Structure formats: C-alpha cells, structure tokens
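Consider the single chain below, provided in structure tokens and representing the form predicted alone.
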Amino acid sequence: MDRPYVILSAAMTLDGKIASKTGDSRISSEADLQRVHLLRSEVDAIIVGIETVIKDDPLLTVRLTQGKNPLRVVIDSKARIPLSSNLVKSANSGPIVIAISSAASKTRSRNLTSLGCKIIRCGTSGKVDLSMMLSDLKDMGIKKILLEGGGILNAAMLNGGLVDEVIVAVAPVIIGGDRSTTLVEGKGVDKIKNGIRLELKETRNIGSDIVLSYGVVKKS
C-alpha cells in the first residue's frame, strides 16, 4: 500500500448523526471515550478537518488511558486554523502537521511554522490533495492513522478510496434534524448499489453504546 492504513472513527446517534444542529458532538458514553483514547494511543497519527478544529477546539491527545500521543494532523486548505487554538498552542509539546493547499496565505503559513507547526503543501487546486497528503505522511514514517473527521472530510476520504476500516459507536439516542451533521455528508450516491460496501468484523457492547467495526470492501 502506498499510503498509511486509515481507520475512520466516530460516535453517532441511532439515526446516524455525529453532531446536533448546534454542533454538540458529545455522544459517546464515558466507557466508550476510554476505548477511543486507547485507540488513539495505538495509532501513529490522528487526522481532523479544519471545521472540527474551529467548532470543537480539540487537543487530540491521549488522556483517559496510558499511552503515547499520536501526531496530530489538520486538513486546512487555506491555513485558517486559529493561532489561539489548543492545537497550535500545544505544538511545542507535541507535533502538529497542518496540510494546506496553494490557496493558503504564505504569511499564515510562516506564522504557524514559527509557533512550532509543520506545514505540508498538498495540492494546487485550492483544496488539499488527500492522496498526496497521505503519501507525505507515509514518507514521515506514519503507518496507521485515525480519521476523526466531520461528515465532509469523512465523505472525501471514503469516496477517494482512502479508508480501510470504519469503527462507529452507536449511542441509544435519536436527535433528528436536517441541519444535524451525519456520519458522511456530501452529495451522496444516486442508487444504493453504488454505495461504499463494508464487511462487519466485530460487534461490542461498551457502556450504553454498541461499537461496530467494519472493513471497507475494496472495489475490484
């Protein structure tokens, strides 16, 4: 494989939402959060999109279990990440990679570099070339990645054939709402037969949640 192994990880409601209409994404039970932090400790890198950073201001570290902190990667085409964000402020204590495109301001890039972030330029179309980014991460020694994206980034990675495994914790709650974020956003497919096929690998009960692990069936 010419890229790292990628695991899409998410918690969702029974109706497939990963955040409410107000952006609230506190879905996992306490027991499941411990599972997620253990999973973080077992990968080399975590990837999120810039919208997740702006909305949630995460640290993306391992806190609820013992283990190493992975490399933290942000997909940020225009280098919009706030300089006051938890990720940037902690760049000197744990590595941060910002994947940008040609649309990013050179001044913003220099500012982020001066604060300890590593900038990788991936793509000239105004958007980050995800395949190029993964190839760059492999060259940096990254072998396994946890994708903790929002619905848009999840869609881009899945549609690009860049996800190998999907692990979702399903919480026993329904929230509804056409403005609530689903696990995978974007345009979607026109027919069910054209969807991305998965193969169930494992089912676990953790706390009040059901955790489902799937392998992505590669297209022949």
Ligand SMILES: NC(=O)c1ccc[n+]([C@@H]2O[C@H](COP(=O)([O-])OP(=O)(O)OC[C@H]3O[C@@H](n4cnc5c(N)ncnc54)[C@H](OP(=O)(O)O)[C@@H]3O)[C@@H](O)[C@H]2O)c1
Given for the second form:
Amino acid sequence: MDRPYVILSAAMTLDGKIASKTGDSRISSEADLQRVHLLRSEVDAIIVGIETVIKDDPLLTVRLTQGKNPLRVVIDSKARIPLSSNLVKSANSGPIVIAISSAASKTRSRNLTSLGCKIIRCGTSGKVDLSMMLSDLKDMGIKKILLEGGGILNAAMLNGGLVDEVIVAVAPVIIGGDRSTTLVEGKGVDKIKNGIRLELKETRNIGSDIVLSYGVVKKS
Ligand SMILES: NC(=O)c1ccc[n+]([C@@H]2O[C@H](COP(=O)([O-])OP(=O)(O)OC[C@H]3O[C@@H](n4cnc5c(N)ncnc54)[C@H](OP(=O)(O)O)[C@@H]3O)[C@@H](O)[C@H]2O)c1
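The form predicted alone done, now the form predicted together with the ligand:
Whole complex next, starting from this chain.
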C-alpha cells in the first residue's frame, strides 16, 4: 500500500451521533475509553479534524493505559488551531503535526513552528489534500493511523477511499437532533447501493457499550 493503514475510530450513540448539538462528545463508558487508549498506543499516529480540536481541546495522548504516545496530526487547512490549545501547549513534550494547505497564512504557520509544531503543506486547493497528507506521513515512517474524527473529516477520508477499518463503540443512548454531529457528515449518497460497504469482523461487549469492528470492502 502506498499510504499508511487507516483505522476510523469513534464512539457514537445508537442513533449515529458522535456529539450532541452543544458539542458534548462524552459518549464512551470508562471501560471503553481504556480500550481506545490501548488502541492509541498501538498506532503510529492519530489524525483529527480542526473542528474537533476547537470543540473538544483534546490532548490525544495515551493516559488510561501504559504505552507510547503516537504522533498527533491535525487537519487544518488555514492553520486555525488555537495557540492556547492543549495540543499546541504540549508540542514540546510530544510531537504535533499540523497539515495545512496553501489557504494558511505564512505568519500563522511560522507562529506554530516557533511553538514546536511541525507544519506539512498538503495541496494548493482550499482544503488539505488528504492523499498527499497520508503520503507525507508515510515518508515520515508512519505505518498505522487512528482517524479520530470528526464527522466531516471521516466523510472526506471514507469518500476518498482512505480508510481500511472502522471501529465504532455504540453507547446505549439516543440523543436526536439534526444539529448533532453524525459519524459521517458530507453530502451522502443517493442510493443505499452506492454506500461504502463494510464487512463485520468482530463484536465485543465493553462496559455498557457494544464495540463493532469492520473492514472496508475495497471497490474493484
Ligand atoms: N464521539 C467521537 O468519537 C468523536 C470523535 C471526534 C470528534 N467528535 C465530535 O465531532 C465534532 C467535530 O466534528 P466536525 O465534523 O464538526 O469537524 P471535524 O471533522 O473535526 O473537522 C472538519 C474540518 O477539517 C478541515 N479540513 C481540512 N481539510 C479537509 C478535507 N480535505 N476534508 C474535510 N475536512 C478538512 C476543515 O476545516 P478547514 O477548512 O478550516 O481546514 C473542516 O471543516 C465535535 O463536536 C467533536 O466533539 C466526536
């Protein structure tokens, strides 16, 4: 494969939401969070979209189990990541890569570099070129990646054929709301037959959640 192996990982409600309309995304049980931290320790990098960073201010480290911290990567065309975010503040204790496009200002990327972040410029269009980003990560020695959302980035990665596996924890709660973020955002397909096909590999009960693991069926 000419790119790293990508696992999409998320916790969702039974009705497919990964955050409430106010952005609350604490969906997993404690037991399931431990599983996610173990998974983080088994990959080389974690990727998240910039909206997730702005809304959740995550650290993306391994804390609930022992293990190495992966490289943390933010997909952020315009280099909007707050300089006061937990990720930027921790850049000197664990590597952070910000994948930007030509839409980001030079001053902004210089500021982030001076705070310890590594900038990779991926593409000349408005958004980050995700294939180019994965190829750059591969050149940096990254073999296995955890894609930790959110819904917009999940959609772009799936639609680009850039996801190999999907692991979703389904929590026993329904929250509704047409403004709650779903597992996969974007325009969606017209017909079910045009959806991205998955093959169920494993079902586990963890705490109150059900964890489903799927392989993505490649289009021939
Ligand atoms: N429950 C869970 O497991 C879980 C996990 C993660 C996140 N979440 C929740 O998800 C919500 C955030 O998700 P979101 O869907 O709003 O945003 P997101 O996927 O986190 O970030 C999307 C942003 O990424 C940037 N981007 C750059 N290049 C892109 C490309 N080629 N394709 C797509 N996006 C690109 C775009 O902003 P620019 O154009 O400015 O670059 C885009 O708006 C939060 O509420 C968070 O709590 C939940």
